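The data below hold one chain only, encoded as structure tokens and taken in the form predicted alone.
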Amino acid sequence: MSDDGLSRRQYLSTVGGTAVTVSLAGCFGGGGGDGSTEITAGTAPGFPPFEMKQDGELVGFDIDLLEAVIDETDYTLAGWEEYEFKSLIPALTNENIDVVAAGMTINDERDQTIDFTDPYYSSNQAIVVREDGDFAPSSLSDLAGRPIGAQKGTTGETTVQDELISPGNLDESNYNSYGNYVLAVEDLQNGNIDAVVIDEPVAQTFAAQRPVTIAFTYETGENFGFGVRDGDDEFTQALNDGLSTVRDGSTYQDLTNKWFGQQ
């Protein structure tokens, strides 16, 4: 991943929950040039290698995969819109976008608001610390009393809340939430926090590019899926069929090798 790195300044142009890249085709917009229905995708850069900005361009595994999946359907991708992660589900339910591709874990809480496609990737949570630091935790209990960070609305944040704060092992004041993981890792590097809880493949990418390291992995058995509006059954089925086609051919493995290295 050394050639596909994320420039921290390139991502910082993403502001709040406002879409940075504006597309005109949200909510199943007009037909494409071939008569197909246009859809708009939403994502949250700052989550390498799934989605990030590189030389001002939106790139990543999720970007390539969704585009490949849509190519196998009767829909046409009109464009991408960029949000903070926590704003993606509201953007979807408000019909500003039609599908979310953002390393989003399928869970019961989200499933009450939106639907998901079949899973396309599995992950656990990793605890990242400074490479040259003296803090070397080996379990969640070792994080007690330490300033910890995670991205707002993610399962990393859920892990901190459910496994540390709720049982009383970490004071709420010791938890720092961030709009994206780039800012969290920068705070870690600068010594403002001692650890970041983040999805394992994303942690591996940061560790390859920055002076941080994975202290240990906390197994959560998460599955990522593309988010779709509740009730958009025809579109969901089309994406599932497209995903199956991509998996059955060489495209999925090619993209996995491209963004994660040989598996």
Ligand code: GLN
Second form
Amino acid sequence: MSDDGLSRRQYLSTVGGTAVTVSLAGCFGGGGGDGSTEITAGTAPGFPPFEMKQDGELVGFDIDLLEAVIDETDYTLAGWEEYEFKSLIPALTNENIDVVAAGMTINDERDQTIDFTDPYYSSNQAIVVREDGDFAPSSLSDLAGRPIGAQKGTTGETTVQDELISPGNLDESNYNSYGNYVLAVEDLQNGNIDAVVIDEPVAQTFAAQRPVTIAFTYETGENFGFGVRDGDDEFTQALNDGLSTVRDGSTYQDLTNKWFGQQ
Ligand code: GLN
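Would you mind generating the form predicted together with ligand GLN now that we have the form predicted alone?
Now the complete complex, all chains and molecules, led by this one.
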């Protein structure tokens, strides 16, 4: 966004048209037909029910929620780009996308590189095992010596690193890092690993759809936010205002019911 006091949106509505937008390097992609600023969203499918592919189509709570939030703003959504989870923050800082909607936990480490909107969902970690297996861990220390997995670049991976590998309870060679959680859960089903560390609402979805179950949860008190570029303050504010409108009305509850069942 421009730093000259004239906001991108004001600038576009002043001069209008898409032709000028190409000269505004470093800002958002282009102009909507009505003079609004177009933004591109990024996500990482394979994280149901937040984002997944259904019959080739990208669907999920994050998709619906971000679209509803953007509808409340003066911005227009140009489209969605799909990445592996670990590539979303680089894609955002490289300006390939303008906002991340991927069940991304707000934390200090990420906050050093990007900004977040207000939280829109909370989660803990869950430890998922095979439903028909005889391995029934009840605490992280029970995972010692077992092959386990998580998705690259996630807080699940951080939990494994900080709570198991660093204290010496798990050898690094027992930890398997996957490009997405679907692959991790498939490897669990196949017997290649014995547990997956994953966000609880996603664990519940996998448990409902596959022969896996939650052995126990590990409280992390995480909050998901939409990721935005550092310094895109006007856009962030618009998203926060949109989010609070969506939360105050029935939309947020409707989407929660749709994707997580009646709460
Ligand atoms: N909430 C976790 C994180 O932010 C996992 C997100 C995901 O896998 N999409 O790291």
